[in-house]
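So this first bit is one chain, no partners, the form predicted on its own, shown in structure tokens.
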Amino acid sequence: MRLTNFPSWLLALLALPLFTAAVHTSNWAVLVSTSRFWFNYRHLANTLSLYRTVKRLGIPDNQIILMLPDDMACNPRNTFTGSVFNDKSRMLDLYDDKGALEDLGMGGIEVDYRGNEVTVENFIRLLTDRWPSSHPHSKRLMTGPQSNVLIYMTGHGGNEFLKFQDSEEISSFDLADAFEQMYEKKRYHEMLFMIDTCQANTMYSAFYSPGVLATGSSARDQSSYSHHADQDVGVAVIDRWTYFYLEFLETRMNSTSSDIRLGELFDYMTFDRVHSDAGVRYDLLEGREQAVRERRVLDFFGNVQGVEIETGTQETQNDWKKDLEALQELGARAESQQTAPKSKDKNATASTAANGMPNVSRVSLDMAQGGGSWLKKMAGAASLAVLGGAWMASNKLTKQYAVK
């Protein structure tokens, strides 16, 4: 059968799976400490708390870029040598974890960029991927147009600006310009930005780009205050706007398939909890407030795997199997229509064989009446070439209407 005379409505058919792809098929997260030195130890712990929380709701490893730039497990100060806890009970070592996360063999952490690495340019880097052709793939935002991505930093600033270390800082348009050229080079499909700092709300109002929700710890002319302090490390551990982000997302998400929508995590801080106006920024996003609200925490936080592409998937495969037999019932037809005739002409065919001819016909008569598998196998092998045929032209087609 050529391909030309194939249904042009069954040709369309075939061609539609090729035409559609899933809008968030990958979750990512950039996770960012800014402050060194001691006192600074509640930063760290912010990070590496969000980290574990991101690891154990199913984002792997692999797409997670963390940035520390100082080593509190190993400072001459720490009581605890190799160990970072982000409460005074001390029952959960950051560092190294014990818990559940070790026993599926997530335990322990794996650092991207450390110490002096922690940089302004480096951070622009990483969202804009300009990295010169040798930069280790491991170390890069390895995202494209159907990847969320979660972005969060903890640090000291101020109005309009985050430092990096005491020694640079990087403002709300710089920010908003890297974002910029994420979007235009299709690097996310939506984006969360996360901020714990004083006056946390200023680092995204310079925002432009579509497809970004921001929140801060914290408006314009306040500070934002640690939970509390552990007297045995001698600093306080934990800021309290990360600190009941990871109270809701410990205790209400559960598992990987929990359906916690993103309105009750915002709703849950409050000024009485944080000590300050924590805020959200909806109007990049489609829809605005009323959507966003309603999207899964898992849009962001989780794996993407069994979350936003399964059911798609299934259908897809579903009518492919649909298809697929609808070709087989063609192929049976034209079994049908060719084997009807030479049932018809038997006499005819054996009296040329005993005329002395040679017997070909009776042999394809034969096959044709006893050997069932064989026909099935063949008419198989017509609906393969005829799938593969379809997706060739498919692909053609996109091709010219990309050149138009």
The other form holds:
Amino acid sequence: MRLTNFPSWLLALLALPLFTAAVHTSNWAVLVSTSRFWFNYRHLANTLSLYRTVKRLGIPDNQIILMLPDDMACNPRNTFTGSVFNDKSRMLDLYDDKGALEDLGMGGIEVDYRGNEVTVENFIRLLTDRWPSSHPHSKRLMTGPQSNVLIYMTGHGGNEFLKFQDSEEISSFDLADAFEQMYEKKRYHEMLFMIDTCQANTMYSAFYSPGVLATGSSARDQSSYSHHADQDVGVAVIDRWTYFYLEFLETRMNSTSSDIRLGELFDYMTFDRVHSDAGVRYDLLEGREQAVRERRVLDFFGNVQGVEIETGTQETQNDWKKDLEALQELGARAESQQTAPKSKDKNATASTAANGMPNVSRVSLDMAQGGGSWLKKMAGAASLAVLGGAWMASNKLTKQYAVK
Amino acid sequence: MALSARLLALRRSPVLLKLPPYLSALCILVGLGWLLILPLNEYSRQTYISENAILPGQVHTYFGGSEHNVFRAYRQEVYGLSERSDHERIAGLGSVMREQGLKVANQSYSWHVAGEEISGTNVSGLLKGPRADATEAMVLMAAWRNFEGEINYSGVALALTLARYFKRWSIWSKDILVLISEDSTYGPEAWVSAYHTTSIVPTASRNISSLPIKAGALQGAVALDYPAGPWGQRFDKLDIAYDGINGALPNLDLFNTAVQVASSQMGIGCSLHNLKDHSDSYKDRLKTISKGLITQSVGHATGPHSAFMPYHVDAITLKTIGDGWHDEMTLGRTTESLFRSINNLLEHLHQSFFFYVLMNTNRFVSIGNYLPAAMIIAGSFSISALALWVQSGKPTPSEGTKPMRPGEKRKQPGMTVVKDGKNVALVPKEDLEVVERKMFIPAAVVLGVHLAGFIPLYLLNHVDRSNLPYTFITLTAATVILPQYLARHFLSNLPPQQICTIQSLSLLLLGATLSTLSTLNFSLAFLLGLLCSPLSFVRPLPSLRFSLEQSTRYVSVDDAAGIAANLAVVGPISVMFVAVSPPVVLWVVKGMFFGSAGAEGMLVEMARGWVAQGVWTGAVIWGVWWPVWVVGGSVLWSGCWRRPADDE
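The form predicted on its own done, now the form predicted in complex with its partner chain:
Up next: the whole complex, starting with the chain shown before.
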């Protein structure tokens, strides 16, 4: 009924995304800290901060893969037991499920890979989805060709490598090949790769798969620095690059309707702020730098997507017109059905009015009231009476036996 | 034939044979010079924290405020205990720690050295980290009496206050052991040895009771030495004592952390070896190096921390010196911050250097740069030994080299033909021959003298205190006489070739021992190398006997002049050689460092070091240096007693 009243231009607008090439229908995030130990507190705080942000901007927990190799909240050296902070003001507890304010609650932390599970092998398996069938779905990256993926990594790295937990490292080539496999398996639509480590920009130099946008915190032979230390926690709590990412995202991305563009975000990472040359690699995306910079930040950090209606057949420009005609037909039929019983059956209209049910639900109500002949009702009442009699008789019999 | 013959002939090259003594002398000079250039900026480095986990001075310290009152109360308590009996004091210290909620245990110990007893009782308390996994521990120490023997009032009080304060924190990843040892040397030694043993069997010289309370593996120990009395005393600087038994050192990271926390975070200046005014000049740097060289070569304890080093537990002592404006709370905060840093460790300190030479609190030389100094000096002995070995393989000089007697006909030396392609040459046969060396007697002599070294070692460590000086005087006399005796009655009867072999073996052993020792205790190896350096140049002296006998038979002016000339050579050389003998050097050391205590004091300390502290210096002196000197002396003086007929 209501559908029929929709102006057709609105429906045409809904169908618009069909004609734009770039669209994604889901957002996923893989957030990885690769170092453990108390003095690397900041790497876990970095990752948890990003986790909080993407969750705030709408990516649900089951679409965030969080890899944390250590547990800072429960480290005996932690003065603030059960808490991780990313600022010395300690206003925001990254571990707290309530937060400083009631409405900032995050609903806890869901760590998907923790401790020794955070390995290069697991990370590459996660990206390429090569798991034994027993591997739980909650620990998988269930992306498809319409998924936008955000990958954030932080830890200790060097020229073209990133250390994983002091015992192994992943090279830029491993990463590039894993992304290529993802591309071949149509596991992403577009990907934003972020890395905060020393010589971070070398990590994306080997990428060659289309659709990968990459950014890093420092150029080759440059260190990435921590932002500040908390003298009561006793360690550095956050890295510079991540700090300014968060600053931008916290101040500019106030809601899921913020229309901030990626170019603005990337430009925020100046040398004065980060103390190293943050880099961006645009060339693997369609449209290159100019187009990419115009993309919304929420395309990767949020969960705002276009909706695609699968047609199955070859799309033609007239498809939507046919759909509209069909919808109008359906609407007309519903209208005629609605007006017909209104005059015949007063009871039925009274019941629907009392329930306040919309007319659409009438179709299902028809099933119960459709067989409305008196004969059928009498037969039903008779069968009920017979069953009731049988029950009472059996009751009496059992009582008699009980007395004996 | 050709090449090997040439090489064999090369061995006879007069230039090559003359070279070794000069090479040895050069090595010694280079070794000494090497040490002298170490203080220069080009050869030393600024210290730095190597271990990421330490994070020195990154925490706020909260030891202050009302803790000061607690400290003053404890200091009064400690003062009160100092006027009671030992028994009451130990019970009192125990009850203070028990009240704080620590698990307390006492440990008694005794050693018998030089007829005396060293005994005492340690009191230790265990503070269990509330969230720690009990696999690791750190030690906070304050000896009841500091290294100088003064009562450590403020040090003990501060340790107790800190224990009470630490107990309130829940951030300890390691347990904390609080140790109040009876003294600064033997108490910690007894405690740490019992800590690392499951059962201690009492011996004639040692009786240490086992520890009823232990924690995990020790990751670090910090001792406080602050003997200010009940009315307090502000201090100027912190002297950081770091050298352990046998010259072992704590990891440089621990030292650096202490320096950084004290100077950067708390603003307290630090010093080394009590050198309060260090201007960072070449002279002061060299002075600091030399002081370290001496304490490390002696190898005795320099504070409560020293006993921990042999157990691979890194430890330092913070000692207050001077009169300034830092008070006990600043020292307390320094200790707090230092413990927070040790607490941050994830594994045993291993990142930084264990072998280093400090010239200032922020400058050091690492092993790669200083080791060659001792190695090159050790090498000088090996060079001499090889030269002597070659010489011992040389045939005794043929008649051609002797002066002709009237009417004698010179025999043609055996010649052999050497062909190399078209070239043909006549070469004396003896140049291509190697005379068989007779090894038994030389080996037996060297081995025998080295074994004899255990006699003075045994005597000096087992004789009673009152008899020690007499024993030592006797030993000195015996040391000077023994080589004379061996030379007169034994070596002078041996052919020169075997004397050569004896010296070669002895020097070879010395070179090998010193180069090995230099990796364990650089200072000892370096100083010993310098003291032994004359041994490379020892050659049999001219024969006095020959001259005397000649002079009785034929009175000639020439011979009288010869005697005088030989005596003029033998006399000064003998005096110089005796001057570098181990006992004489020890007498000099006594004169320099043991003014009031005298020889007795020095010898008792040495015996205590060997018996109670496990210091190896005694064994090195009597088992390495003394035998080598005796063999050298025997070779030196063997020439004097050589008969003229020996050669014929």
